[in-house]
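Below, in structure tokens: the form predicted alone, a single chain.
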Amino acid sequence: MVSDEMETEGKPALSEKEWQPKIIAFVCNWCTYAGADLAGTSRIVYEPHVRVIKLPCTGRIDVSFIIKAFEQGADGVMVSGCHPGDCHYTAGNYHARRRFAGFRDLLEFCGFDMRRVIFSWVSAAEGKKWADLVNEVVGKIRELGPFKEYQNLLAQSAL
């Protein structure tokens, strides 16, 4: 059975059983982008469908970030950082769990599926904790399937 995805470039669309999904990390530069290159030196194998994006803190995430990723085809998105009381910048990740509060309720009433949006704290030290986090994160995403849906809220907001 082949996908709903058109072809691009000459390529073929992929079966649902080639299907891999795509997810995007923002992630602290100082706790989560190091625990995450401590996971890649122990050589710990986890999912390699995960595109990480590197910020000074996690407190400079902003909305538009999120739903650019999906935009540009995401089936997921991680923001992670610091662990509260660890941040290199003293308090970037509490304004980071503030801000995905207000972030949550945003996307939700627009009609994001939140079980593609996934908030954690990773430590420079939790290189397993990093691994662990992807393989669960790719697994979820993997069960609901590419994110399609992102293409409906785009045409209702044509409307």
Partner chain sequence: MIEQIREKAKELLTSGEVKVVIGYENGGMPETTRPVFITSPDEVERLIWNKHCYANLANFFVRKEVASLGKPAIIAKGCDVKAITVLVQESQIKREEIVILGVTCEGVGEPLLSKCPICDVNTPRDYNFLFGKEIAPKNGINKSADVEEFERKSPEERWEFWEEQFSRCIKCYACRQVCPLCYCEVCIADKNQPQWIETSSHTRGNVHWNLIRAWHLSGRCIDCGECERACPVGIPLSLLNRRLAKSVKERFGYEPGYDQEKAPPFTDFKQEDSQEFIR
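Here, rigid core means the biggest group of C-alpha atoms that superpose within 1.5 Å across both forms. Positions refer to the first chain, counted from 1. A quick note: this is a predicted structure, and the numbers were derived from the prediction, not measured. What changes on going to the form predicted in complex with its partner chain:
In the core-superposed comparison between the two forms, the C-alpha atom of Ala125 has shifted by less than 2 angstroms. After superposition on the rigid core, displacement of the C-alpha of Gly111 between the two forms amounts to 2 Å or more.
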Second form
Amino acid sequence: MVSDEMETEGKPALSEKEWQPKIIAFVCNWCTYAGADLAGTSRIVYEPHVRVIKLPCTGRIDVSFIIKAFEQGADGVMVSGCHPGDCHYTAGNYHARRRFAGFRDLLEFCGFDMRRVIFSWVSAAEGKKWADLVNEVVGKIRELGPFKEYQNLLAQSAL
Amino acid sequence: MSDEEAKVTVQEAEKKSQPVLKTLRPENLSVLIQKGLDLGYKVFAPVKDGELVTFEQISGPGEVFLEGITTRMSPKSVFFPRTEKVFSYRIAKEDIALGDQKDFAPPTIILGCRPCDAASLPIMDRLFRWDYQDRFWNERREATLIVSISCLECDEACFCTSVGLAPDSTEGSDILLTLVSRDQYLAEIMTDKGADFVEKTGLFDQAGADLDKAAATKAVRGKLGQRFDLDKIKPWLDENYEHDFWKEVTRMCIGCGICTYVCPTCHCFDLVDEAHYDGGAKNKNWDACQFAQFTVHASGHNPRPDQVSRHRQRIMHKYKYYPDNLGATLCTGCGRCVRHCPMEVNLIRILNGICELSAGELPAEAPESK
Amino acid sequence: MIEQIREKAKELLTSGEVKVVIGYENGGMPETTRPVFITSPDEVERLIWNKHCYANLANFFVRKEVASLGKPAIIAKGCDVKAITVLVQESQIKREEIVILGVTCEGVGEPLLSKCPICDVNTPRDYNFLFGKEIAPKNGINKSADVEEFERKSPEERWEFWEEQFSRCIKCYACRQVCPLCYCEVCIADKNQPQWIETSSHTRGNVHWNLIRAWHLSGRCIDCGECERACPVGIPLSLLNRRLAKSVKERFGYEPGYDQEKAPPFTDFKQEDSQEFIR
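Could the form predicted in complex with its partner chain be given as well, to go with the form predicted alone?
Once more the chain from above appears, this time first in line as the rest of the complex follows.
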């Protein structure tokens, strides 16, 4: 099928009215993922607009993941792992903490809305904290609306 | 006449046998730009932003900046943007919807182009109208009117006169304006497209016989002189694919893409897929022979493993392969690569070096391949 | 000064202590110089030194076309030496395998490049031989005044500014190629399985590239400003670099290029590192 009318890329599939926040959460396997699991097994009901991506450790989370998520249409990104001292690999989260601190400064400098990038420590025992955090983040992003600034970057003509 | 030759000469056929000469008062140039906009053309012209002068789409004559020698980027991107969506697709429930590009060639004017930039267009037509007909390039070319302005100034990097052009060459222009006196542009109307536009604007006057373009550009021609002898280049390149000279003159090249991206005649591109979970696009992006990854095979083998071979490729392509295959030198002497190279590799220096070597190595009677 | 440099270059080449002297020669165009690779004592006259010796020649250590020539001596300004220090620290070169012909420098360019007024290494911090009169380092310079000024803008203004700047990027990768510390054999931008950074030069792809380029130099960039000098479309890349330098200095008390014994900030951590931004 060929449709000439159809602008097929770079627009959210749903119309503005039906828009719901799209949030990507990069979490570590040992703490936050287990925490999210606990939230589930504890039957805590929380906002469904977060897509969880499990990685071995926050130390594995490259800053490009965050940019890529925005590229693919995310309205917010969460990064979460073990509390300091609790890393399964001893120090992955300490390294990640330095990295995110620096990268956050860069994003802020470039005018990113820092309410769209959330870092947290959520342990395997903190199912409630995870659920509350997701609810809060989803509420905030819903207030902010779609990340239009980023999505519009593609539409810009390049000569 | 072969098919290829026939296509190459399509452009020639559009050309008028004799340019029609008219005049335009300098103060009417702004009026001309406004007329173009009013007639519904997209107008691209040099615009100054800080230190940077580049071609941009303008919305009024006030934005145009016509001083300076060449713009930073050449106007090739009007026809061949640095990134372009060839088509896009979206995965629907049970189907794939294709989105074709359309309306990509609206009526356009490029105003204030230099003769070297205008001359690059018919050179590249040979490629884009060769075995594969590139509709993006060709349709835009047909929809675009080129109004160039002859140079009355040059700098040390300019070398149009050394590649068979001149500061007042008409190649590629539909209309060439030359400031022959303080209150008069001589307008050489080279094509029917140009003549139609001239008629529509009603701003041009009949030219008297006394107007002398050569006198106006004499000073700048003198300054340009002859930077190297083009006739010596290709015969040497024909014989010297392997030569220590290449190593010596390209060692400082760091392999960035500036020379190719600022060049009005470099035209290599890469096709990439940008996919998302529910769709994507096929993009056509500028690429450069100077990049290490440019020729890497899927196997990992790279036939141009070092910067020497990559830099040699650029010069060979411009001064040997393109003349061999398509009958024109792939360089118009705009000097951008010389001006903007962060390591001052300097094409003029290399070509001069070739001329010197050629004097030493070749017999006095140059080989007939030219 | 150039006479002494030439003399030393001749001596080093004649004795065979080095095989090549990496320096500057006349660039042909006005106010330009070109990197030159002198391999014979007879050619040392080509070497020059002036206000237009911009290029950071440390770039060439990791290029095989130059490395294959043999042990190098290099003419280096204070800022260039900082790059050498980082290269040594990151095990790209061995300090004893190069000879640094340090030159004291009061700044390059007319007007001076933006790095020069905030330079505190007018006399290089490391060298085998020093040329020119020693210049005492300036005290109390604020290296991030331009960053602080820019930070006064609102987030919306900052976004708009960088969006406009990055939209101009043509992805020529000159910023990467000219950088002495961008030595990865295959850059992340050239990896295509997966394709992290879009090769397209639409603004979205440009934003990703420019953020990652700056980021990969965080805690490493020594502010030689070569990226900004080379950029053909005039993106103020040094501003990004200096923002990250400020961040690393404030958060981790680290300045690259000064002390090769000190652990680079992103290979290290402290339990008490700041985490005010983490929930």
